[in-house]
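Shown here is one chain on its own, the form predicted alone, set out as structure tokens.
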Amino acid sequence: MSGALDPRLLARAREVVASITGFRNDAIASEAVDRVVRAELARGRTAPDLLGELLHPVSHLATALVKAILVGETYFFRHPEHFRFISHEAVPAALQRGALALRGWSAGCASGEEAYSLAACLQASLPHGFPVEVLGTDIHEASLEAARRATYGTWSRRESAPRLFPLYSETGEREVTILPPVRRITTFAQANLLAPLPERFGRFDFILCRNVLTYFTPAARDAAISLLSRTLNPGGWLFLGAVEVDRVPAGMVREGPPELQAFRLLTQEELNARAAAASRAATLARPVAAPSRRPVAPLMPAPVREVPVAPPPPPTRQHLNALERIEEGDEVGASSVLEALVRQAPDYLPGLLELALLRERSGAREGAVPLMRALRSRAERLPPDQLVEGPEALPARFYQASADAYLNQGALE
């Protein structure tokens, strides 16, 4: 069925598929939109029943429409950095925390190939017989139907990503079947990452979410990690993708190498001694009132002096001021002050980060990709492991990395 489509009913589609998923409005495929909504038509639907339907966002078109705009990429082992921190460094820090279970959940599972690898990872790091269990999530249940088959061909292998752990065997030319020791510990039910996960499903100490987050509305996302943060355990670690966050969430602190994205929630004991030393600090840094004196008159007028041009604030100085603009919600404020903050300083990576991200999250993507290739370029010249002075000091190949995965998931959308 050819010719143009009523664009109120567009336009209410792309609503409802925003509204299930988070997703920003660039992140909705309008091919994959089209595609849904002339299917029905070709079925001898109309627009006006269509419209219809689609005032009740849970119904059949709506999840046509979801399943449709979904990114279905996923493989074993998918940056398979995650799982080797997660078995030589988290793991072991989780049992020396007296830790008499381990459970994992992998949030955005698609057709399940992560969950199950990090079922297969924690199995493998862990004593014969140790309690593990892996949930893995999905908001289309045809997605999860797949994973629960446990069956997959080529394309869930890939050579860019290793065969970490025990996985999987061989049951055909071109055809694995997950383990059964990795299955009977790994587990998948529907839930939506704008909703808080079920009680049921209790808490994890490791969740992944990964490559899902990028394609949120600022709102979403900061939404998404504000409930995943609330089902991890103290000391739980929570791993996302490369440039879906560009700060630590609030009560947790990153682990790892800057690139890995790994972040740890602290423990009540933790946060206790963060606040007693916030509060030393600020009874230190409080001004002694200095003893009054009578002003003097002077004896005859003070000679006019040219009072010296301050020199602009150090830039790390500038940026945090953005950040506070930004944690009051002072966006506009916030662009503001970094973009004097680049035009002063162009070298300063993390302003021209910081710049690019806010204008991402603000929908000008326009403007963020110059910023994107301007840090690439200027990351590039460092040495790797070289510190950048800002907020938190971090190594040139995480800004690189930063400006990397951003530009290709541009090119791939």
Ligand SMILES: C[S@@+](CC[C@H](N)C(=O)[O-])C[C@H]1O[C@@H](n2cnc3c(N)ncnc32)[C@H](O)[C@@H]1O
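Numbering follows the first chain given and starts at 1. The structure displayed is predicted, hence computed values, not measured ones. Throughout, rigid core stands for the largest set of C-alpha atoms superposing within 1.5 Å between the two forms. First, how it differs from the form predicted together with the ligand.
- Here residue 321 counts as shifted, since its C-alpha moves by at least 2 Å between these two forms after the core is aligned.
- Relative to the superposed rigid core, residue 29 undergoes a CA displacement smaller than 2 Å between these two forms.
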The other form holds:
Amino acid sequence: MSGALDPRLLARAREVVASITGFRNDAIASEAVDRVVRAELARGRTAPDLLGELLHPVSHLATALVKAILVGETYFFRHPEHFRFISHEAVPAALQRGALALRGWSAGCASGEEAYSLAACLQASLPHGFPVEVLGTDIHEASLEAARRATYGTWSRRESAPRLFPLYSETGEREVTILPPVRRITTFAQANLLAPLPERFGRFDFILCRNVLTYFTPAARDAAISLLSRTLNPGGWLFLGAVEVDRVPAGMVREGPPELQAFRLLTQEELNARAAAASRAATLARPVAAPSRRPVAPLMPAPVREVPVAPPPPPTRQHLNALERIEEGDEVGASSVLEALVRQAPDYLPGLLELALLRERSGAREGAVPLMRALRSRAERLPPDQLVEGPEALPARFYQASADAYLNQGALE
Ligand SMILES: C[S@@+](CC[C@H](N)C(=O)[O-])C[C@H]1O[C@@H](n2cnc3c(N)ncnc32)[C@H](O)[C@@H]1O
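So the form predicted alone is up there; where is the form predicted together with the ligand?
Full complex below, order starting with the chain above.
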């Protein structure tokens, strides 16, 4: 079927794709959207019918549109400098810190080449039998099915990428199969990078998220990085693709040269040392008090001074208190601090998000959804670029994108 398509339908289709994936408008291929819409029309559906379906972001049509625009390009040992760094620097550092097991996550793994490359790298870099596992996730279930099959053709083995660690064996004329020990430690699951990874997947020491965020809007990219960093173990590493971020993510330090795009989450001891150094610097910077004159006896009794009433703790301080409790494993205490915070300051967006994520992690999704709805409606009322105060100042669009992604998750399940 040829002819012009309804522009409102196309615009809504792009909006739905963007809200599910986080993609920028210019990263959503028009031909792919047109193709899916035309196929539906060819099946006898009408434009108003499709528009009606797209009012619900979780729909068959939304899923088809998202699948059509995804780019699954990948190959073994892509960006070999990351695997060399992990093997030579990051793994020895983790062992030195006393790690008893190591876990990796290939976030946006496409057909699995990156996840298996990470598994092979970790296995070859650790003493025999050291507990190690790797999770690969992607939004696209069909790619994950290919990953689970673990057989690959020549396209996955580019000449440009070296075979750094034992990874596969030849099992056909043009086919290779992942080695059983590598396959045994690698699992795959569907997950959207804009939604919190369910708690059952645990935390990670190495996260690779490469050539994914490059398609995202800045708000979606910030939201994804913030969620990724929450799943890192203290001291864990995040590796991003070239030019995917222009600043060091909050709570992290850059490791290696800037072009490596490798970041490490600070440990609690490092955070404490930084806080102590900052408070020492603040003390040194305080103006020295002028030497006091000898006190003169007052002729009149001093007027009674009003004792200032201590202001209630600002939301950020309460929020930090909750974060400390989470860090100590006191999720119940953190939850009651956050509940009080949300009651007292319902417009404090970081509090709504934190409590929603805490409830989600503890399996109480029904308690998280109303908070995410409240977060979305409040964030929508702010100018998207307005910075919202919190433990880290983030633009209002970050909160809107986080809530959108959470409330739309499941669209592809
Ligand atoms: C170009 S591939 C990159 C694969 C691999 N990371 C690499 O660097 O070789 C990008 C992958 O990101 C996935 N992706 C895109 N948006 C996503 C999202 N919001 N959540 C999870 N995966 C996403 C796509 O389905 C695709 O498989």
